[in-house]
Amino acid sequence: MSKTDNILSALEAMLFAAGDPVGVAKLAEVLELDIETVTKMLGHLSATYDERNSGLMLIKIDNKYQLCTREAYSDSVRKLLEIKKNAPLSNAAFEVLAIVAYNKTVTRSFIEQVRGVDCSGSIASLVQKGLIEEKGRLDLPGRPLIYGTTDRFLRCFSLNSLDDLPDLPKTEEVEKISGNDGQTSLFDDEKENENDNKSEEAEE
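In the form predicted on its own, present the structure of this sequence as a single chain.
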C-alpha cells in the first residue's frame, strides 16, 4: 500500500469511527501531517466516493468533515435500522428556527418578542430534534439561556456554514428577524426589557 493510500485509509477509518464532524486540524494532528496535505487528501477521498458512486459520501460542515450515507439510499438505511421518519416541522417551528439561524445566538424572550407568542414548545421540539442547542447564558438578571443552531441543522439544510443562508427580503419586520440592525441590538433589547422579563428569564 502506498503512503497516499495509507493516509486515505486512515482518514476514512477515523471519520467512520468519529461519527460526528471532525476538524481538519485535529485530523492533521493525529496523522502528524500539515493541514494543507490533509485537506488535499480529504478532497481526494471525497472524489473517490463520487467516482465509484459509493453509498458513502464525505461532506464539509463549517470547516469540519463527516462521513455520511448518500440521500439516494436513505430509505434502505431507515428500513434496516427501523428508523421512523421524523414528523415535519410546524410553521411555528420553522419561524423560530429562522430567527435563531439568522441571529446566530438568541434568548427565548427575544424569539417571543419577535413572534409575539410563547415559543417554549417550538424551542423544546427543535432542541429535541437536534437542530438548535443551548450555547450558554446571557450575563443579565435571571441568566437567560442562549440558543444557536447545530451541525445537524447545517447538514439538514445542506449548508457549509450560517454564512450560506439565503438573503431575506428587505422588509422592516424581516430585517429585525435577520438581525440586520446589528447583533448588539439583540442584547440592547434584552437590557431594555429586563425588568419586564425578570420572572420569565428566571424560569429559564
Contents of the next structure:
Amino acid sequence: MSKTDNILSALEAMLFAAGDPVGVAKLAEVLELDIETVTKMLGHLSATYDERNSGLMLIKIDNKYQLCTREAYSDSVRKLLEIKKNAPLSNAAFEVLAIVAYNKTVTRSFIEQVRGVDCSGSIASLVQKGLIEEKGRLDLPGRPLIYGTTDRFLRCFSLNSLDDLPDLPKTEEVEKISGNDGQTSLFDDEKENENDNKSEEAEE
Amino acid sequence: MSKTDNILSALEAMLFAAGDPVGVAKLAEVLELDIETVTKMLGHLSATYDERNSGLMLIKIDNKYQLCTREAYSDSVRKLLEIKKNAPLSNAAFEVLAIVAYNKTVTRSFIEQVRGVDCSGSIASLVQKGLIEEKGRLDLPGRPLIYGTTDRFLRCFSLNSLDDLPDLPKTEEVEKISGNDGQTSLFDDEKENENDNKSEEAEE
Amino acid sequence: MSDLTYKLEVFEGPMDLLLHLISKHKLNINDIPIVELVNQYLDYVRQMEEADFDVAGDFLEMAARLIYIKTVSLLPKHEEAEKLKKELTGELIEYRDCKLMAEKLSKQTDGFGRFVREPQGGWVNYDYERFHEGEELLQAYVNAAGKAMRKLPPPIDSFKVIVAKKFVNVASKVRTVMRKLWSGKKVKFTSLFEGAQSKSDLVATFLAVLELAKTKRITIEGDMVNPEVQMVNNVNEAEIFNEVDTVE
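Would you mind giving the form predicted together with another copy of the chain, to go alongside the form predicted on its own above?
Below is the entire complex, every chain and molecule, led by the chain shown above.
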C-alpha cells in the first residue's frame, strides 16, 4: 500500500512540475513501470482528487495527462491572477522600457549592454503586459529579435508618438565629442561616422 | 465543514494557478475573508499535504505561500523534465550568495571588496539561476545596481525569510579575546579549532 | 607538479590564499606577523609561477600590498603600518566569516529538490493598465545609461544603413590586403584602398590592416601622411586566414 501511495505522490509531483500534458509512456518510463499499471494509478489519482473535491483535477487529453484547477474555483483563480497583473512595474522593467522607447527598436543584447545585466525576465514580463513587442529580426549573425514599444505603451504614458518623449540631456554633445577621437587624418569626415559604427559591429 | 473544504480547495486552486509565491493578503482579498482565517486555513492545507505524504507541499517564504513538489520525489521530477542532477554551485557562488544574503542588499563592488576578486561571472550566473536579482540602484555616482536574494533562494535553502539564516560566527568573542594580549595560550586553542575548519574547507 | 596545480586551483583569490596560510602556519589572524606572512605568501606566488600557473593580477596586487605594509612597519614610527594591518585584518575576518557562512549555506540545499510550476496562462489578460508620466521614463533611462550616456553603444537605427547594404567581410579583406603585399615589397598604405567600391569596403579594409598589424603579420612605417606597409617575412598564408576567421 505504501508503495502505491508513493507512486501516486510521484505522479502528482511530476504532473505538477511539468505543467504541460504528459504522455503515459513517458511517466511509465520514469517510474520504470508498465503503461497499464501507470494508467491504473492515474485513474486512482484522478479519483482521489474528485473524492475530496480538491482544487485540482486530472484531465486526459489525447492519452496525455495534465493537472489543472477545478472549474468550480475558476472565479477565485481569475480574480487572484488579475490582482497579480496590476502590480506596478519594477525598476528594472522601467529601465528596459525606457531603453526600448528612446531607441525605438533594440535587440536584447543592446538592452543588456546598456544595463550591464541579464534582462530576459524584464523583457518577457513587458511583452506579457503588452508594453513592448517583437518587431522582426535584425539582419545580423544570429538574426537577433528586435523589440519596440506598442500602442498600449503610448496610452499608458499619455504619448501621441515616441517623438513626444521628454528630451534626453545633451546626448548630441556627447556624441560629437566621442566621434572626434583621432583618426581624422586617415579618412574624411563623412567616412568617420561609419567607421565608428563598423568597429562596434566588428567587435561583437 | 463543506464550507471549510471549499475554502481549502479554492486556496489550492489559486496557489496552483499562480505558480509564484502569493501573499496572504491577496488570497484573503479574493476569498473575502480576514487574513487570520486565511492563514489558519493555509496551515490546514499544508497539514493535509503532509499527512497524506502528497507529492506536493505548501511552503511559506517571506510571508508568502507557494506550492511545490516534495523533495522525496525530486528524482522522478528531474527525470521527467530531463534536468541534470543539480550541478552544485561553485564555492565562489556560495560565497557570493552568503555575502548577498547576510547583507540583504549589496552592490557588485561590495561583493568584490569582500572576496578580493572579480565576481561578475558568479553574479551573472546566480542572477541567471534566479537566486539573486537586482533590487534597484544605489544613489551614488554611476548609480550602481544593488542585488538581493530572491524567493527562489529562500525556497532552495529551506528558509522562511532571511532572518532564518544560520547565525554569523561569533566575531565579537574572537575580538574580545584578541583584546587581551596576554592570554595567548587560550587564544591559540580557540584558533586551532578554527584552523581545522579552515583547512578542511580549503582542501575541498 | 600536478598535485601543486590542484592545490593552487583551490584558492578563490588572494584573500583565500592568505586565510589558508594563516591557518596552515597557525598565525594569529588578529595580530598578523606581517613579515612571516609576506614570506609565506611570496613563496606561494613563486610556486605558482614555477608551476606555470597563470598568476592573476589580484595575487600580485596583494603581494604589493603586503610588501608595502612590511616596508612601512620597518619605519621607526609605524602608525601607518598598524593602520594598514588593522585594515587587512578586518578584511580577512570578514572574508573568513563569508567563507564560514558559505559553508553553512552549502549544507542546506535540500530545497533545490523542490520544483515549482509556471503560472497558469491562457485565459488571463495581463495587459498593463496603469498610467505614468513620460518623466518617469526619462529618469529610468538616465539611471540605466548614466547621466553622460557616454558608454552607450549606437542604437540599432545606426546599423540600418550598413545592414541594408552588402556587408563587407573583414576576413575577405585580409586576403585582398595580403595579396597586394605578397611580393614582399613595401606598399603605400593608401594604395591598399584603391579599388574600394563602398564605404563599407574601405572600413573593412582598414580593419583588416589593423588586424594584421595587431597579429604582427605586417608592419606599418613612415609618417602619418604617407605611411607604407610591408609584410613580415615567413608568414604562412593559411595561418593568417585561420586566425582572422576566428577573430571574426
